[in-house]
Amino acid sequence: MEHSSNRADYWRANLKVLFGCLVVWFLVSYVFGILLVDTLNQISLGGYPLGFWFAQQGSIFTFVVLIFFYAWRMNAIDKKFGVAED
């Protein structure tokens, strides 16, 4: 009995994660990049409309960083219900 139930908690961890970097994903592709991207053209950085920034380099650089974060946190939840590969 114990033993599912902490299957259900790992998947549960497991789909909090997932879920947390599909939002941002959602944010910076479809909100900041194309939806609000006249708003945001309003402001510039380093030269560029922000915007156009979020569509182009923002949202590759946010998705790098999005593979780091979903990896370092299975890890750490791998480790946390014992499943880790060492």
Given for the second form:
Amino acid sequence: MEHSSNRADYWRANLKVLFGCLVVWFLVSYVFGILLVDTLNQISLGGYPLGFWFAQQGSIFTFVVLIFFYAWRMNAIDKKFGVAED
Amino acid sequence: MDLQTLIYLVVGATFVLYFILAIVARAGTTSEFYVAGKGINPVLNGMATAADWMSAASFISMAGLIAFNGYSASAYLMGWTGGYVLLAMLLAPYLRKFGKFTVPEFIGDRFYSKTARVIAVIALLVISLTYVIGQMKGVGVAFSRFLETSVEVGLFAGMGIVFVYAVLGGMKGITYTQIAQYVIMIFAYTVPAIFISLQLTGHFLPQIGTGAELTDGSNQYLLQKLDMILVDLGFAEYTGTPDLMNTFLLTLALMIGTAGLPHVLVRFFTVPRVRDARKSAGWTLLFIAILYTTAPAVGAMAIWNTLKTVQPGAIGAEEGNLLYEERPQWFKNWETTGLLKFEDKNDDGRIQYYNDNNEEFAAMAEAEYGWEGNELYVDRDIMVLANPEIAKLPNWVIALIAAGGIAAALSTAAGLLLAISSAISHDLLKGVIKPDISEKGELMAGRISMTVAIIIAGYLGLNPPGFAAQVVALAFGLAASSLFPALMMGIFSKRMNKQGAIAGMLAGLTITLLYIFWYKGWFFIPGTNMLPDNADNWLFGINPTSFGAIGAAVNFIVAILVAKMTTPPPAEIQELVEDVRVPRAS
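Swap state to the form predicted together with the partner chain from the form predicted alone:
Complete assembly follows, chain above in first position.
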């Protein structure tokens, strides 16, 4: 019983990190880059209209950071639950 | 040394490199042939996956697509990168934990069904074959353009090279050549972009240069001036945002499709551990992002350079347009390829480039400026290929672009061919037809099916079945609507059973194929479409190219409903799901 509840907790912890990452993923691309693009384009980032920047640059940078963040968080969670590989 | 000799030398040197790598890293076991013995360093696997993923289309065509579509091309940038977030968090680590050789194998085991496995194989074959046709054609075109051979000779040469290192080396050989190909490709892409950015804006990084002021003394931002000049020539604004709904759906379809592409997924089977798979996905996207964040700069700066070349002065004034006699050397070079064409419609000896499809603007331009139609045809592939010449860079950079274009096409072709051959030798032959085949026999079968796949791909590359241009939509639509949902539910839903997964995949595949064929013609045969392919006829205005997102949703819904009405999967399958979810049993 101990064994399966540990697994269930590990999975819940994973889903929590996952959900947080996917919220950011959705925000930077679909919300900032598409749905709110016209509003954000009123603001400038240098010569980039902000919405345009998110669609062609910012979302991509954020995706890279997100995956490394996820990998880092999951390594910590693996250790915490004693399921890390050697 | 003249340019042609230099190109032969540089491209030839890269081929020698690929051969050496293939011989050093040849595969001796099925594990090495399918998954490189699961011993690839995660950072190196990231490079290999980036090369595997970035095709001739990414390298040659994407910047041109951005140049002529501005903001609207963002769907490709976000879609083809954001898919890796899904892949890294929803699929790759768990498939690595599962620890076998192929994507259909996971579907077959998880849904305890050979039928499911065969459906996955069929989806994989359709996706990978349609995709590989474009690569083989890309190899042929790159050869013919740079080495001045015919497309056929180029294609045969490409087939020969892939044959040597893919059949001999299997996944192991392909991995090491892909790493080399990535380095060549990224160098060839970024060097001209850096120089052009320096020339136009004084900024070293093209990503910064695109958002900076021009150094032409105007103190205006590049993108601002680009918007203005485009509007003055009757085009839409570069940063303008039309049709956001299809941008949204296309981005979603491309993301889900990217995450479901078997030849990319299988690369994450080659790293030693689950945590390597997660990290490797990050490195992959970082290596891809270097090219994908440079591409918008290449696009914007190339269209700017083109416009400023033909329209150096005020729009409407006679001397505002370039005299054809005074055109620059790169213009002449590319005219001989037919990718750049000029036709003097109003016989004034000057080049007018504007949007004559904009009726209001065309009428005004004719009445006030004496323009009688757009006189310049620019192929979008030129935007990357002619870059070094426009920037007046030395010949070795041009030779590098040639090697880079060929590397991009070869690396993706090899990855696809491996996915195809392992689906045949491992999933169909070993999995279904002849389970008692020996390891040696299976390895031989893998090499034979790879050879056959190369011949078929080469044949289709020479005789493209009319739908080469539609292939991208089909491959991504099918990957999104069939494989991704089945894989994801296989990991995230313990309750998902055989009946649900099969029904979901079939429903997703069918509805996506139907919708694409409905507007593009049955099997893309021209004239057999049921409705004209334009926004007025699309269901709820959904572009067939973006339909993969809807196909995926249909797959999820049908699978969940059917699974609810049928019996849950057996206990050992639920145990299998529990097991793939944890890196190591606790």
